[in-house]
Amino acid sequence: MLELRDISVSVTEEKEVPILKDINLALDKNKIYVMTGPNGGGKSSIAKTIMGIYQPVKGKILLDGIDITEKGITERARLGIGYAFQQPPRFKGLKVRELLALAGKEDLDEQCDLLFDVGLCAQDYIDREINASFSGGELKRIEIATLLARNLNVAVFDEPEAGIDLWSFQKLTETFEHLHEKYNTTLVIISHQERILRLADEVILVSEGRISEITSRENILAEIEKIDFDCRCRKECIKGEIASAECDR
C-alpha cells in the first residue's frame, strides 16, 4: 500500500552527510509496525520522509501505486498520511472540539466518539482549551483523536510514550490496539519499549541509516530475553519500560 523503493536522503551542513542509504520498505493496510533501533540510527528520518518532510535524494515512495516522491506535507496529508510528533502542540485559546473540526470532524457525535475511541470522556474534555493543564499522556490522545478525524491510510507515530507516566503509557497502548481493531489504517510507530512491541505484526530493525531487518515480534521478543543485561536490576528496568535506567554497581 505505501512503498519505499531505494530511498536514500541527505542533510547539508558544511557538506551533504547522507542519513539515509538504500531503503527498502513495503507497507500492506491494515497493519501494526514497529520501528526500532539504536538512537540516531535513522527511524525518525524514515518517518519524516514518509511524510514528506525530508525529500529523498533519491528513489521512490509510492502510495497505492502511484508516485508521491515530489508531494510535500501538505498534498501527503490530503492523500491520508499523517504523523505525530514526539512532542504534541498545545493549542492554546484553542477548545478541543475546535480542534477536532479543523482536523475534518464537525459533528459533535462523532467528535464524543473520536474521543471515547482514544479512552477519553467527551463530556470531561470537548470544551476544554488545550493548555497547560493538560498532561502528556492527555496531549498524545486528543493528538491520536485529530489523526483519526481525517481517516487516515498511514499514521506514523515518533516514540508516542516520550515524556508521559506509566499510567498514561498503559492507556496508550489500550488505545492502539482499539484502533488496531476499529480502523482501516495502517500504524507506523517508533518506539525501543516492549510493550508496543508486541502490538507488532511486523518489526523493522533501523540502523545506521539502514533497514537491517524486518522480523516478528516474537523473533525480537526472544532476542530481548537473551539480552545479556551487565545486572539484574538493569534486566528489570528494561523488562520494567524503562529503557533509560542505569546501573549504579
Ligand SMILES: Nc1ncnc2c1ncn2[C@@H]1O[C@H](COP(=O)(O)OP(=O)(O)OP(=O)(O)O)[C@@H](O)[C@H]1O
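If you're wondering where the values come from, they're calculated on a predicted model, not measured in any experiment. Numbering follows the first chain given and starts at 1. First, how it differs from the form predicted in complex with the named molecule.
- Both residue 66 and residue 174 are carried by the same rigid part as the chain changes shape between these two forms.
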Given for the second form:
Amino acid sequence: MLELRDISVSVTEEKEVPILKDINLALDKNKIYVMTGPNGGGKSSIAKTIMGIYQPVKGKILLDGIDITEKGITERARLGIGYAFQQPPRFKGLKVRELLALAGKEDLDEQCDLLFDVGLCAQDYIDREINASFSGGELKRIEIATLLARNLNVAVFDEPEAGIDLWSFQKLTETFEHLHEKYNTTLVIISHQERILRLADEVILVSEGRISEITSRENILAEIEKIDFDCRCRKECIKGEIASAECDR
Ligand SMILES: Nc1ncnc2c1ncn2[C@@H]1O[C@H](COP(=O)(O)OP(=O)(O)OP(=O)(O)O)[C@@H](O)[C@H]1O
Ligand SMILES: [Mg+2]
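Switch from the form predicted alone to the form predicted in complex with the named molecule and give that structure.
Now the full complex is given, and it begins with the chain already shown.
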C-alpha cells in the first residue's frame, strides 16, 4: 500500500508558491485509481511527489508502512514505483527492444506482447531506434510499454490517452483493465476520459492543490451526466434574454 499523509508541496520561483495542500491518500494493491479534475489542479504534481521528483515541505510518504519521504527518484524506482510522464522524454540512441530490456523484459516474446498491449506492431517497432522521428503518440505508447515491462508495485500513468489514436486507445484501456491478471500493481491513471473513468475502483478528484473528493466511478459518471454550463456562461444570459429570476448569476 502507498500512503500520502498530510503532504504539502511548494515550488520556489520568486517566492514560495504552494501547489499541493494537505494531501491524504491511501492506495491499495491491485486496485485501479483514476485521478481527475480541472487543468492545473495538481494531478501531475501528486504523481511527481509520489515519484520523488517533487519533495514535500510537509508530510510523509509510506510504501508498505516504510517511510520513503526522504528517498530520491532512483531509490523509489528500485522500490517499484514508476511514473509515465504527461509529456514523455525522448530516449535517444536506444532501440525499442533495448529500452524494454533495460526495463526488465529481455525475452523477445514478452517484448512483442508489451508492444501489442499498447497497440504497436512489434514487426515495425522492435528494432527501430528511438529518435526525433517518432511521433508523439508512438513515444507515449513506448513509454507506457516501458512502465508495463517493470512489474511495478505502483504505476502512475499521466494522461496515457493524450495524442493516442482511437484504435490504440481501445487496446490501451483493455491493457489497463487486465493489468491485474499479469502484474500485481497499484494502478493510478490520471485522465480526463470517460472510458478510463469506467475502469476505476475509486476516483480521486483533485482541484486547487487539494483532494476534493474520493468517490466511486458511478457517482462521477452520474455527475458528468448532470453537468450543465452556468447560466452566466450562456450567450442568452450575456444578452439579457433570460429572465433574472431564472438566471443564477
Ligand atoms: N515546477 C513548477 N513550477 C511552478 N509551478 C508549478 C510547477 N509544477 C506545477 N506547478 C503549478 O501547479 C499547478 C498544478 O500543476 P499540475 O501540473 O500538477 O496540474 P494538473 O492537474 O496535472 O493539470 P493538467 O490537467 O493541465 O495536466 C499549476 O498551476 C502549475 O502551474
Ligand atoms: Mg497534468
